[in-house]
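Taking the form predicted alone, here's one chain by itself in structure tokens.
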Amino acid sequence: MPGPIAISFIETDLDALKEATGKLAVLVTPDGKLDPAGRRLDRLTRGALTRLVESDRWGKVKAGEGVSLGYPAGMAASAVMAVSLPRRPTVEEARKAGASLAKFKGTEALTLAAGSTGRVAELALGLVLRSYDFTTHKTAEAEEAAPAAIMVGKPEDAAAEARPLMALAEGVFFTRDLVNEPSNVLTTTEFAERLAAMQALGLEVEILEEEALAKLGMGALLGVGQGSDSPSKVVVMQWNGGKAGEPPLALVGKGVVFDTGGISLKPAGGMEDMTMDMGGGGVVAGVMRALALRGAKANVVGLVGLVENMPGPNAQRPGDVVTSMKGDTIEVINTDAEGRLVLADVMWYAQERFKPAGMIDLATLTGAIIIALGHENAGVFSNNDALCDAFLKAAKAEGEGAWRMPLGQAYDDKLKSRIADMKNVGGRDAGSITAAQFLQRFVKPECPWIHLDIAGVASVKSDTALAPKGATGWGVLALDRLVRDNFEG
């Protein structure tokens, strides 16, 4: 199993509850009904569960939340938790219950008596996702994570149901690890090497170096990275699990490993957060990992443009004009609007080479989308209602906030340049929309396309339902669901 904890599904053994060490949990319906395990625990705790569910306190506990009973006399466990959950919970309720159990568990072992409650695999996913912590750079010796055991009637069936979800969890963790890494560790070279290592999972991985990018004509991407000592790269990951020759879905990620703003230097306050400006590339990498681990029956190609945006003697200047792979010229008004320059070339390359059935780009692209949508929703822009609706449905099913934003000619007109085919910015107003309009100029009319601006959701400063503060892994679940529901045979 991935992540900080290992989960096993075991046969329900009511006699073993008394001797279970670590922490113990039981599922109770919102109306206070106890299953056989609950009744056994109620006897072992001398009626503590009955007193809880008959109290006013239980009526205020929402589905997925739990109440700890503290030290249970006469038992080996250090604490018992009752988790409110219907017998047939929704996916959201089940994952929320798992997250509650992760926080209750802490560093101790956990035994959960799940009985015949449905969606136990989704509960396990919530437990794994919420137990994540990024401690790679802490010098204190890390405690070995204690396991969790879930008692169910049919453990083999539960384990089989959970297996693809655990592949998803590993994809989410891979994304979170990448986004949380400091930029002196996750250089463009290190990022590319971590993606190349996924060849062991069955992905085909290519790394295009600067010489190859120059031959392809990627002047927009190369201009962004020319002020850095870290070489710019494009990584191409192919998963060919579908029918031979069937056009793939293309996922394109912005991989700016650090963004100073370049010559258009950002303010110092908060610049340390720009280690997450490769969040789009991190999500693409996590999705590709999950697809490979679960053996998705679809053709998907993931492309990540890796650059570092630094000031320096060779750095791109405001007022420079670059030529994209498409052949369009771009007047660089603001070197801090660099992500769209990277994406423009990689998106064009993806279309030219793979002729995809659809293309989705992801980027921590604009601060404007945070002003518009906060940290609850990613901005969704699209030229195709069917693909957009399918993605929004997938995001809703996975509990990942997404909101469609408009596109239009009036916004596109703001990109007109006096000396080139376009400018890379359109002014302060509607900044996230004009950024999307810029990208749409590099989308062929026949290609269904979605742009996801994830600046507000990729990394956050407070805990979310399924993640501690920091990198969230937003998008891995939704994009995997989109592939499962729409691109697998």
Ligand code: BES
Contents of the next structure:
Amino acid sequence: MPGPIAISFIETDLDALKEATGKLAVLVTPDGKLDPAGRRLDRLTRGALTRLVESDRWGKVKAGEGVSLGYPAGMAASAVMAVSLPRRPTVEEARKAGASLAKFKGTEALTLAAGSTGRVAELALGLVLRSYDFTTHKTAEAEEAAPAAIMVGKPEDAAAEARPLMALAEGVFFTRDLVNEPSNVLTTTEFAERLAAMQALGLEVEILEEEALAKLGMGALLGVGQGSDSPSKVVVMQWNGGKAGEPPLALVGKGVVFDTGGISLKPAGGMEDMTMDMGGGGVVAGVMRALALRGAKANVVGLVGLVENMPGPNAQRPGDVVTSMKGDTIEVINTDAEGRLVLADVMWYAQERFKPAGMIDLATLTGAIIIALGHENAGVFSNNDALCDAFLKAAKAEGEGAWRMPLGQAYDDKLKSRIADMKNVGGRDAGSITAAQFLQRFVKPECPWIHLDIAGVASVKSDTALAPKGATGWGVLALDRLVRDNFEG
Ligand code: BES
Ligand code: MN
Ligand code: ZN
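Write the structure block of the form predicted in complex with the ligand for the protein whose form predicted alone appears above.
What follows is the entire complex, opening with the chain shown before.
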């Protein structure tokens, strides 16, 4: 599978522009100012750039967008693009410019004359993220994407700035690959193996098998997986880059490798989308990868509950009562409300074992969150305003939509069961909130906690700013930033 495209920063060389093969691009300010490379390209194209920026068209081009000049005569390049970007762009503008360049580039080589424009590393991140393609299962030889070279004043400085951002891109790509992978390939065992392979990056990775989970008393999680031939597992990934003994941030992911609904079977139409029901676990894995690759100075532990929700002779039935690791009993009214059963046990285990400074769970938990927020925002639920505000700030800075939702006793009351401590569904109304209330029953009151319902944002059916349709990797950038701004140094 082609990894992130290779990007190199090179010294600006105006004489090389005429000979550069593949695609060629230059940054032009929104008010039409050309830098030295722009002026050189203008001469090579016999004034095409000047004509563009003096036309009405340029005024309508937003910062970060580009205009292709087509096929310039007398030059080696196959096409030239002018990208509108202020000399001091915002992070968002710079990444958007990178995304525009990724689409312009296609699989060809790209040379970008970036001059002295700022945030060129962020531009490179946008370029890499938008170049992602999931070609694993295309039998036609996947074209290895050609590299990109970015001409700047100080190549070493730009490369140093880009290094941690490329670690982020690798994390995002890891998440996207996991989420895009079909469920016959990404079984619980395969998922665990891919996470275990991250030991090579300095992460400590343990795989807890069913026997160990039974000993721990994880009856809620094991009940979900008991109808599948794929064994249930919990993977624990530790990154100890911070001070020894400092309590970690815990990230907990729902890793349902396929969700048929179980005996409460889902309808056939669209069921194939449930290959992405391990999206929460995928984000946790991607964040851990990014933290390791950039050598984050923080203690973070990532836990993923891996199960497959299948019907079958041994499957859990509606009406069954299971006992969670916490000790609370749960009446399983609907076997399709399985994610919360998995998370309940993994979250309890995370708190018992690690006494975390904070805990964030991620899950493609409810269809109801898509009804509420669409594909633009993840649902955010929290018992702690400070942690929640810090997360919302990080998500905003990274351009990842996140919207806080309420919690409250009246919602929790919906979970009362006649025969057990609670039931696993609270009815149709406020389905995402009652799901969050269920989870909160497994959060110790003193533990700052955020629940992220990512059902609408983990995988989407149309292209987004920084990803082609399919898995987005939503959350990797925001969580990395949360760690960077609040748990390091
Ligand atoms: N994995 C689904 C939620 C989901 C739906 C994710 C659509 C992505 C897209 C979850 O396990 C589920 O089935 N939830 C049920 C809960 C209900 C039975 C209370 C739902 O949302 O319908
Ligand atoms: Mn389900
Ligand atoms: Zn599910």
